[in-house]
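One chain comes next, on its own, written out as C-alpha cells in the form predicted on its own.
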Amino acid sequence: MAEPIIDNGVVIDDTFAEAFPMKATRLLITAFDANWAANAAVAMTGFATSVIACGCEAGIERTLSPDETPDGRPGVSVLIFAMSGKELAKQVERRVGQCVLTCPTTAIFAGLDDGEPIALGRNLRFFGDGWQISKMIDGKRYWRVPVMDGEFVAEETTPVVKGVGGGNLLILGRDTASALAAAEAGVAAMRRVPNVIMPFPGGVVRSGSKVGSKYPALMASTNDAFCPALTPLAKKTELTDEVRCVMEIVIDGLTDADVAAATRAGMAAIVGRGSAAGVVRISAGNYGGKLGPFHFHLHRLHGGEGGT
C-alpha cells in the first residue's frame, strides 16, 4: 500500500470506492415553465435513493432550458437506476404515473437515443379511457392522453442502458459543520459533470453503510468503523480522535467514466478547502473488491488518471 497524499493539509488516504453495475434510463420533463417542471422531477424522484429500500437510485441531473427540449419548453433531465430492467420498468411507469402525469403542463420525453426500450407511455396512455390517441414524429411514437388542463403527451417508450451505482467519497471532517460544508462543495462539483447524479438528500449520506448485520433480517448496517461515537468503543475503527464527524456522497452514473469524473471533481472542490477548513481526511467505502466491478481508485483520480 502507497503511502497517503496529503494535498492542502487533506490526507487522501490510499483506498478505493467500490462500485457494481446498474440499469439506467434518462427522462425528460416539460412543463408550461420551469418552476412546474421542477415540481414533477422533485416528486418523481422522491424516495429514491438507495435500491435497498427504495426499488431505484434517482435523482436531476440539470435543468433544461427551451433549446434543449423535444417541445421547446423549459424542463428538466433526470436520471434513474435500478438492478434490474425489470425492476427499472416498473418504477419508470408508477413514478411517471403518479409524479409526472399528475403534474399540470408537464409532458415526458426519452432522454437517451439508444438501448433497450421499456414502456414510458405505453401503458400509461390507457388513463385516456379509449381517448388516447399516437402520432409518429421522425420514427418515434408519442402518446396524447386527454387530461383536465389540455392534454398529457407521452414518448412511448424510453431505452435502458447500462449504468454504474455505488461510486462514494467519505469525507472526515473535525465537526459537523467543517464535514458537512466540505460534502456541500463536494455535490456542487459533482453536479457540474453530466451523466451523474448524487441521490441522497442534498447529495449526501450521514448513515453510511456496511454489507450485514449482527440481526439476520436485514442485508446492511451502520458503518461502526466510520462512526465518532464508536472510535474507543468498535474493534476496528477508521477514525483518529480529531474527526468528530463524516459525511458520505454516493454517485451513480451513466458510465464508470462519469463516475469517475464526479469523484474527480468532488475530491478536487473539497482538497481546495483544506485542512484549514475543517477537513482531515477523504477515504471511500470498499468490501475488498467482493461487492462490484468497479473500483475508483482515489490516489489514481488525485493524479488525474481513471479511477478504474
Contents of the next structure:
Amino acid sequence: MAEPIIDNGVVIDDTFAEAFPMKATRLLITAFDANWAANAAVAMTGFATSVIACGCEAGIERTLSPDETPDGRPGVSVLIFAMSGKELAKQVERRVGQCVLTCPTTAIFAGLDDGEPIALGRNLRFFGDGWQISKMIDGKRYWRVPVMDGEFVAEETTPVVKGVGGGNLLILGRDTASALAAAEAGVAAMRRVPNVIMPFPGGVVRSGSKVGSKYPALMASTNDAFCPALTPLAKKTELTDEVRCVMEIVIDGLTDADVAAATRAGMAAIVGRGSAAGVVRISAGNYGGKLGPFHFHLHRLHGGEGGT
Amino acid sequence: MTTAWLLRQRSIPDLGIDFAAVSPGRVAGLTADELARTALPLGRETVELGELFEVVARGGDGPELRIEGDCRRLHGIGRGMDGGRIVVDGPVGDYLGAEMTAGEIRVDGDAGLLAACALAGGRIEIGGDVGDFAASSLPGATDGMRGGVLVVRGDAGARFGDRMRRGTAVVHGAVGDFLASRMVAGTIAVGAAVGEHPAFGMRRGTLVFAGDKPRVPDTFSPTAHDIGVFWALLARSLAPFGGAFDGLGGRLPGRVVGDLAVDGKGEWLLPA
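Next block: the form predicted together with its partner chain, after the form predicted on its own:
Every component of the complex follows; first up is the chain already shown.
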C-alpha cells in the first residue's frame, strides 16, 4: 500500500472499492399522501439489503413532491438492483404485487425513460380477475385494477438499465458511537446524491463480508481483516489497536459516475467531521480488482477525480 | 432531391379523384415534371396531376406535401400514409388519412366522410368540421380506428368513433348521433354538445364529455369510486389540446359504465 492521505486528521487509505455490473430499474410510487407512499416504499424495499440472499438490493432514492410525479400526488422514488434482468423482473413483480398493490391508495409508475422493458403492471393486472382496464395514454399503457379502495393504477412496464452495485466505504472508528455517527453523516450526504441507494439498514452494514469461508457450504463469511475482535488473532488484519469499531456503507448506483459521486460526498462528510469526531481511517473493500470491473479509488475521489 | 412540394390548385376536377397514391413519401424522390405527370384516376379516364395543380418545389426538413385549394373532390388524401407530412389549405373529400400508420396531416378546412377511419398511427388535425363516420371503420370492416390521434377543431358528424379500438380522438365542437357506437377501446373527448344515442353498444374505452353532459342511457350505471389517479393521467394528456380540455385536472368527473346491454366495461367521464 502506498502513502495514505491524511485530511483533517483522518487517514484515507490508498485503496479502492470494487463494484459489479447489475441490472436496475427505478419505480415511482405515489399515494394519497406522503405517509402512504412511504409505507409502500418501505415495505417494497424491505429485506433487500444484499443479492446474496434477498434476490435484489433496493432502497428509497428520495421522496417526490406532487409536481414531480405522473399523477400529481406525493410520491417516493425507489431503485432496485439485481444480478440479472430476469431476477429483477421476478423481484419487481413480487414486491410490487405484495407491497404496493396491497398498500392503500398507491399507484406505481416507471421512473426511467429508456431501457429494456420488464413487466410492472402487465402481470399484476390479472389480480383484477377480468375487471382490469387497459388504458393507453400518450403511448404508455396503464392498467387499472379494481381494488377495495377504488382502483390500483400501474404502468405496464418499467425499463431496465445497466447499473453498478457494491460500491463501498469503510469507516474505522475509535468506538461504536463515533463510527456510527460518522456512518450516519456519510449516508446523509450520499442520500443527497441522485441515482444511488444505500441498501443496508439505515444505509449502513456492520457485517462486511469476504468471499468464501472455512465452511464449504458458505460462499461468504465475516471480513475478519476488519473485525476488531480479531485484531490480535486473524492471520491478516487491516486494523490497529485504536480501531475498535468499523462500519461500512454500500452504494448501488445507476452508473459508475453516480457511485463515485456518492462515495465522494460520503467521504467529504466524514472527513469534514475530522479525527476529533473519532474516525481514525477511511478505507474500502475489494477483491484485489479481479472480480469487479468498477474500481473506485479513494485517493482519486478525494482529489476530485472520477472513480474507475 | 426534393422532399417537399407545394401543389397550388389550377382547377377543380369534374369527378371525385382517389388521391391516396400521392403520399409525401412516394413523391419525395420525383422531379417536378414526374410529379406533374403522375396519372390520377378520374372516372374511367385518368388525369395528370399537373392539370389540376401547379407543382412547386419547396425546401423542407422531411417529406412534405402542401396542397392549396378546394380539395373536396380529392378523396383518400393521406390514405395509408406511413410517414411525412401533409398540409391542406382548404376543404378535403372523404377518407382523409384512412388506414394511416404514421406521419401528420393538417387540414385547414372541413373534411368529408370517413376521415381517419381505421387510423393506426400518426396525427390528423382538422381545422373545420368533419363528416359522418370519422375515426370509425372502413365500410364492412370490424375494426375502427386503432391508434394515433385525431383532432377535430369544429363539429363531427354521426357515428364518430364507431368500432374504435385504440388511440385518441378529440372533437372541440359538437358530435352527431351514435357517437362511439360499438366502441371497443380507446379515448374520445368531446368539447360541446352530443347527438342522440351516444355509446350505443359500447364495450370498453373512455368517453370524456368536457362540454355538454349528455343524458345517461338506462344501459349505463354510475360508479362512485375514487378515479383520481387515472383522471390525473388522462387530464394531463388532454390538456395540450386546449379549449374545453384545458384545466380538466381540477374537474374530478362523475363516471358511468356500460353499455350494460353488451356487458360493456366502457366508461363515460363527466367532469364537474
